[in-house]
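Quick heads-up: it's one chain on its own, the form predicted on its own, in structure tokens.
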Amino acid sequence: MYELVVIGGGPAGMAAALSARENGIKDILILERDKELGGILNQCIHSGFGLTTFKEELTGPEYAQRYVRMTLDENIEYMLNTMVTEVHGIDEDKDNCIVTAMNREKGLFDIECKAVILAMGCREKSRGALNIPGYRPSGIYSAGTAQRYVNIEGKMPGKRIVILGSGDIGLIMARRMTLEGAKVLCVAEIAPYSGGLRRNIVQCLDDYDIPLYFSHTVTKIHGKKRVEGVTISKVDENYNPIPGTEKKYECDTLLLSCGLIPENELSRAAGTQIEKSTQGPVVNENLETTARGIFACGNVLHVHDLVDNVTKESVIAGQKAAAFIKEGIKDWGEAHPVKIPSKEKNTIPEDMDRSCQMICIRCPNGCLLTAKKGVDGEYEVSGNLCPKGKEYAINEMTKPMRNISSIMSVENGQGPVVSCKTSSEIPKGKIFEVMEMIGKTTVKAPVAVGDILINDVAGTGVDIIATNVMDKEG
């Protein structure tokens, strides 16, 4: 019997488990269905994580590895390749929660515990929910699936790409596919605004001249065995296609980035009340669901914009679950839907004077900056909420710089590729030269986070460093 079982070994699950340990809970078990801890962050090789939690910008694997290391250092027990099939809370018939799981070693088994934290994350909306006319040929992927193919397995889904949906994953994959040599023809967004951060519109689309069409959607998929093309059409205020606005793109791949929803099959089966607006569990102020002894946090509760916010919420869940375990069953108050802050509708102003105005990409704020060169030769910058904005604006006017994240082939590793990044910014004009060198280089395992894989790449004075661990087989 365990005191606490955490379902999900991603950033939410690990943060919750570490928080519970810090608050006096010793017997903790994390159950993870994948082959390693870290969750979805293992395939999110781009930077932008950790600005709040660690006060520095990290890639997804780097952020995950920090929590993996803390989990190992605390000797928190975990099981990998383990699928949870059922969860039961405390009721009149039983004094403890029951978690039913299965794996190859143990088969189907039950775990008794005093409390459970649900941290299963979220998943992408399926194409079936989008009702796109046409056949079901190969070449249609969710953006997250394509991300895994490219960043984990080192495989390219296609060469000519259309992306439906401008959420952050779709925007990031537009850049990722371009860097790997594909041609992204356009990103179509059915809403009149983007679902992604403004800084991602700039650094993932504008940097590579990829068009973004608001109020457009895919109205037909061409091809039977393989995607041969798609037709996109403009939509009216009710999201209905407008006849006569059709435009066909010849492509071999369609990526769908049409939103995320909490992974809540287990939550529903456990009898927790689900909130329609978030599609996550209804919880009380202690993050306890309507099923006694079962808590929820992270993207399984509601989809967050930033992993730093997932971590913050999960720390609270660990604290409250620890209090529940130590204090015993009591009435903690009425459950209620989670209040989600209204999300900014992100667009780039159509009247933006690109000769002197720009969107800052230093942080998720995406400030609209104005920079002008004064008569004394000094630049005057306005619109920035922090000093980084001024630095960015001046660099963008004089010598634009970018960070690059990618993958590199690895020999004798547990996987075919290892994720990597530039140790600091490189000139924007050097991006594809740097990518060419990365593509031609193979390293040998073992590789650790921070290892230098290429010195002075493309004569930039910047190194290429590893951002995740790649051990030898066995």
Second form
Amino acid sequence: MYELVVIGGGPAGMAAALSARENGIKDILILERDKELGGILNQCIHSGFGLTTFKEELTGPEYAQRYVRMTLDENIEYMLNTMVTEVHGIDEDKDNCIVTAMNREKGLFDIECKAVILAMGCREKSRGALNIPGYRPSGIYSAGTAQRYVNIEGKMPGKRIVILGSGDIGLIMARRMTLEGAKVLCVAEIAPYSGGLRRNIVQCLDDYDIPLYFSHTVTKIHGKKRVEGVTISKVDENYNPIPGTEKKYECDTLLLSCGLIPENELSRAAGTQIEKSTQGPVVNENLETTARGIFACGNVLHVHDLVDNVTKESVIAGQKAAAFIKEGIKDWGEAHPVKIPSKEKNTIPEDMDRSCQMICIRCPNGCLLTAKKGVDGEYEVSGNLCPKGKEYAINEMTKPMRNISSIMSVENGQGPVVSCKTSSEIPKGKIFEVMEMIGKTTVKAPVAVGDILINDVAGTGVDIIATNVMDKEG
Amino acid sequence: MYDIIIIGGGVVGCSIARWLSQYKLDIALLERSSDVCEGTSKANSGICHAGYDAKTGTLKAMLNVRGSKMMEALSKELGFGYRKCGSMVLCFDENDKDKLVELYDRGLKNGVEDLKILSGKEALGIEPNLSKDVVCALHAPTGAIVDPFTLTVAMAENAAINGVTFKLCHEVTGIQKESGHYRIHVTKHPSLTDHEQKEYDEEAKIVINAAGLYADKIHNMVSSAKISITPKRGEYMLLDTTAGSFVQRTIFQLPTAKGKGVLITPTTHGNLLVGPTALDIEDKEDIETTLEGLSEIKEKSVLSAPGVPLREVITSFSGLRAKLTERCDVINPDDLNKEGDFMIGEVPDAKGFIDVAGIESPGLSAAPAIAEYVSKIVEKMTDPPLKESFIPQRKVHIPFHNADNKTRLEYIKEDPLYGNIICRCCMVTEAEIVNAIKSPVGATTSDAIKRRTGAGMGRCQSGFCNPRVVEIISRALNVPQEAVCKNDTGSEFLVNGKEDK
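Compare with the form predicted on its own: the form predicted together with its partner chain:
And the full complex, kicking off with our chain again.
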């Protein structure tokens, strides 16, 4: 018997569990199906996380590791490699929730608890759901699957790549594959704008001269065994392909970044109502689903743009679940529509004067900056919402700098690679030299977050540091 | 020297192998692909037809009805997916009603049981999602759905257990008649566990041509009476299991002057299948889907059921039917060899060479009966004694996904790998994947694993489990992950090295 069972050990699950603990709940159990806590953040090795939660820019694994640390420090119990197969809420017959789970050691078992928090995250839309015609060869991956191959397994899913969809994952993977030596031919986006952040269009595509075609989609996949090419067509305002606009790209891989869907198989089976617009459970103002005692937060409730917002929502779920456990069942109240910020519709202004204008990449705002030399010879910057913008613009005009994230081979580790990053910015022109150094280096397990893996990489004065932990094998 | 060589590891070849494995015969099956069930057998409607469709007095009618009657017992004996869900043919126009009655009468003549013509209202009473435009319908309670993957694999595994040698990645490139036997030229293609490519000869006293789309090519190697097969492509859309109970039965449309309709059917995996289109093509490998084909499915399926939830599509695919466009005489016990029928029998100018050609619909339904029929032909040739050691059953576990919690717990206790879910959508465990690799005629590719276990068949279409399945294959067969393929060599998932810039 536990007071609270949290399903999912990603950012949502850990934040919810920690928040419940802070609100006086002692017996908490997190069930995680993967072999480690952290969820999808473990493969999101790029930076851009934590600006509101921690007031600094972290990589995905670093953000996750901070919560893993807190979870361990708070002695919150968790089970890894454990899959939940069923969840039951409180009803007339039962005063408690029941979670059925399974793993290799314990077999299949029921856990009784006062409340459950669903934090299973979301999944990507597949090629089939997009109904793209053509052959069915290998080499078609959702961007997240490719990301797992590259960043967790240290494997390359392809060399010549076309990406469909300009959501953030697609943009991030365009850069990531390029850094690992693949050639990304283009990113096609069916909408006339990108759902990804402007800063990502700049630092993931523009930096590497990868073209982004708005109002374009893939209309044919070629190749019987492995992808040999894709045809891309322009679409009209109703997203229907326009005949005669076909362009064929020879490539071995098609990556799809066409949207995420909350993963609610368990929630549905538990009898919770699902909201059509979000594909997540209907909840009241306490984030309780229509199955009593079952709460939901994070991407299982609706797809969030930023992990910081997942954390914020999960803290509330933890508080509310704690109150429920302490105070008992009350009237459910009314359904409370989840507030979803309107979808980003980003483009890079076509009339931007690239000799003095740029999009700031320092934070998700993506300000359009103008930097002009004043009479005193100093740059005057306009368009920035904060001082970081000014610094960025001046740097960009004089010595453009970038942070990069990658992976490094590990010897004797539980996994083949560990994620890493530059300890501070390096000159943009040094990116591939630095990547080559990282590629040549192998580190011995164990590795801790912040460990220096390469000192003064490529004479930049900057170190390569680990952004995740990697324990020894066995 | 083998007693018998079967060419082709589709549902027909594997069923024949299984049937003949009860005799004291030395048998090998040659298949050019990396797995059985790689051609027409893997991409079809998965229907076990009741048998009212085929013209009375044909092999198609006889073997369809016989196969359909054998299928349920076989599914229990061999452990493959089967459900007698019934089928319905919809008629939307009073003027077409006589065509429906014609089907009914033909069904009676063919020996189909329990056929009934329903009024539009009666039809809607048992299938409420059907169109209000249905004026009447033919109901066949003996119509069923069958899993073509596990059916084929079950036949192959059972044949292998009973002594048939399966040679995958073995392509027949030529056949020579010699005195009393055949010399078969074979190209052995590289496979995951054996990289060697070589050309060599096999010898057999009897050759059975079950080469599907390529049965013409194989036939023409030995006979002067040439035959020809034209592929007819059919495109399908597969919908999520959330749409699986949209209809309870297989819903056909009565063919009209406007053409043959499409079907909507539940599948044994719990999905909803919609299709197929029908297009004559030339390329026997052309299994692409097209914008036009997918639109046609949409247009036609809504006629049967306006609310068919096509938005819940999880994948689309094409299959090729082996349509015989030029045939020749063959010798069979019933002297049946008419235009439009299956072509099964000994080739007159090639003694000991048996054609099993032109097996288009209802080939899947008929497969067990075809095997039985071919066994009879073989019996006449050699009169082989039965094996006492023949094991008719295939031992299978209920899939973890379908097992109750008590059984699941027992599974995990027996093998802890059952405690590790690899495919989240279809709840396939690591143990089931490892077993599929270790089984007779074992899986070596991710498609082969998909067919045997269902891993990757769900709504995420292997987005989650693909890296894990690749890793398990690599570990179990001791090969690098970069060598693991989706199906044949050339369909590797991962690449070595980097793009030259």
